[in-house]
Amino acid sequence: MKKHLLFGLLSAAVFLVGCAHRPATHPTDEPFRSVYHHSPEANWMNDPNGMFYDEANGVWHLYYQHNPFGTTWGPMHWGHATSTDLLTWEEHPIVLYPDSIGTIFSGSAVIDKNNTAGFGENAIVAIFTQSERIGQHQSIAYSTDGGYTFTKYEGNPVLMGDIADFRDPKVTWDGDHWLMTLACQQEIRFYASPNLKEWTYLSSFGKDLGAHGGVWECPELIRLKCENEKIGKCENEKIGKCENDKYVLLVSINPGGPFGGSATQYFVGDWDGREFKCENGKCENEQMNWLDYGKDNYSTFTFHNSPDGRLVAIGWMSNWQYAEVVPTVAFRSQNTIARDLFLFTDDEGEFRLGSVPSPESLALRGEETKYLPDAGIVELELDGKQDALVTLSNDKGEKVVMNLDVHRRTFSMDRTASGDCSFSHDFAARTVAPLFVKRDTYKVLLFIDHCSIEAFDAEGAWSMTNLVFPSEPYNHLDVQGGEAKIYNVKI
């Protein structure tokens, strides 16, 4: 999340005049427009913001960082889209505009079921950063029509920044009060409030822990249920009985990712109502954990109020090394498919955060086909006793090469010859994920869309998200050391 104070140097009047949505030309031949990933109708998008699920109407609300004036980062607004299936999205008017306090940076939204803020029972309250030339502050706005329009609170800001890079509030309900998780340079701060308006500092986390190659951003504290000896999907035999729920702290960092630029790290631990502490003190720099092992999954957040206690997450599918120069035309950036997060233990008995395509994403799988479609799903079954090589290619020789190395226990994706890499010297790359769990057969899911490949261990031990820009779609699939099934997508 690249966030500058440049636009704070402009007067507030600039933001208050001419702020109508002005889409760029939307060509019908946009070659990299995705089929089943959310992207803005036009212009720039980065971090997903304020996501929540409206249970009464069965609607997923997605807000996002948006510049309505061009295809590069600019004066930030909150764009808005909704979906009933997490696959098809309807675009709505912008909900939050800059004002005299500043532009509208990232944040979250909650359903205030008990009317703690006084805006009405079940009001949707958005909590977001406003950035200006003299600092960054937290403000709130409320919606009484289900999240389609918002009114800013007249007492904004509700939390004044005391340092630079004081931003990205993720708010959740914690027992009998609201809890804010906030990024502050290279640490995380926690604040408590009874009413979303008055905030009290609780504690800080992160000094000398985890990756510190860049600024920390977009944090979220997630609670994961612990039931007897099972955590998430995997048996917990090596650690023993899990006595309490576990917590995972997501922290995006830019730069400082494992393959350069942006990435999201996480910490597993416990929350006592005031402080977050790592599991068994294991947060040393040499034990950094990454949510995704590609170059293009950043600013991942979960939806507030997801049904059935699920942790449904979406991330921004790009990297600040080249996000503003990728070769799309009318729009820049899209989001990942929806994923469900859970906790499991690896072969060493360590807690890990798992990620699988959400049931809604798996519902994309249509009829089996012999031909590789422009947008499709591939199921790989790879022999765990020998190395495997998987190649996607087109008639021009452009290719993406994936390798399962059973000796090093890694899965890799090489996009150095994938197509157009000329727009950035940081784009051509090979990314590598640890397998974490040894199996006789490895099942891998590939979600292929016009400009992206998302690879998943079918059981969720790892995921890998990478953009690609081939001059024509990949139409060949070669698998050595395993078998593949190819499916069209139905949408």
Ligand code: FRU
Contents of the next structure:
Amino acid sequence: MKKHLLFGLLSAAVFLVGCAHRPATHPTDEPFRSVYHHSPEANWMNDPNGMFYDEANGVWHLYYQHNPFGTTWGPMHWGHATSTDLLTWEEHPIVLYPDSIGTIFSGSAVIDKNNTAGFGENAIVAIFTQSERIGQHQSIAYSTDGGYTFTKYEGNPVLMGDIADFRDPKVTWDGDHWLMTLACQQEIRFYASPNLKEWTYLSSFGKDLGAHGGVWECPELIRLKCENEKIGKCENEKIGKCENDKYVLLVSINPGGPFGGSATQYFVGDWDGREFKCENGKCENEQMNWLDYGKDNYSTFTFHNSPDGRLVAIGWMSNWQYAEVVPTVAFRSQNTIARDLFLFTDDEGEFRLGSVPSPESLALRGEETKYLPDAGIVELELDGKQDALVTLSNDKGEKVVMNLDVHRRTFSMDRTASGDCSFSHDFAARTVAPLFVKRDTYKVLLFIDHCSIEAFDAEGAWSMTNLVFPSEPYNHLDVQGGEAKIYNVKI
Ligand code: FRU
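Just the form predicted alone so far, so send over the form predicted in complex with ligand FRU.
Starting with the chain above, the whole complex follows.
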């Protein structure tokens, strides 16, 4: 079936609705400012850092790599934003400034419920890398006002680097002690601590395993509960049976991603309290696992203390190949929408890490509309028996072409004619995701914002995040081989 939705004239009303969606926290009204994705008010941002959920106040805290002096990477600080809905963000003052130990690189934060560090019950403790010319070290800082201001620990650094790349500590509670996952060149190291101040080396992982086209960064060890109904979430008949909890190790890599530049790979395996081992030695084959099959989802982390044991994750929505030259003006970079991570088994019976838009992100769906506003959500139902072609375009002829190939069992997105690609020869690209699970009907969700398209298998078997810079908003949607529902964005 061919369904052609053509909206040659975007009415002034629709345009005004689009503008009204822009959160008041963004002073500049530039065309590529995201409507419902977090972006810094001004200047440069890369990785999300230290994310945690304050359950007493229902507030999500997001810190981020920030250069307050310009729109390219520079001396790193931790910027800060909060949200109660994961869609609209309030900016707060910078929480961590460089000092004599170094600038402030990526890291994590925990709520120290039992006062193990002695900074006070429920103190928020940030663990981060300090980078200087001759090395990288791990430091800590604490907050006793719920994460709005931090004091650096006078005994910093708490873990001295012994190699050049020694960074991005992600700390979690592992039964009766803290566990740090750290990126060290092209390996991951694990350290344990009773109090966040003294750290003991446990083990290393990654030599000759997975992708090694670049430096490893921003790791996270995630525990996935052994709940078979969740593992079978993709309604796959071969539901995997697990007896123990599974662990997934996220490792960002730059360069060396599947479509060039930076990307996030993962390993599924087991954690015995000391060592991470891949599921059935699976990492030894050549196959890499990617969290997202687009070019623009890097250094993905989960929020510490997410409600109901969920794994709510956000990634940096850009790529080191061109992040510093994209055509935004007052700021550079935004984060992805929040996604919930989970484990499922694919048609070959392999465990895979899936991501679905978080319920908070799905709450964006406003009224169903026949208009395609400049920010919206599209739900596609594509027939699993024939190929489908989905084209988003504007009156200038700029377009993004998506293709469901039922024989190759792939979904692809081609942004080579999507708008401005001139700022970097690495930008024009076609990205391809394996479908992983065969279905009669493929439901695909498209989250469209002013400079991004995030495509999801509606059940989370794959996701694909790509930036786009059209000179006018896309206002046509053409679907061959399926049907589409369009929703306005509700903020
Ligand atoms: C990843 C990264 C991290 C580092 C930070 C510096 O994008 O290179 O490894 O901590 O950015 O800004």
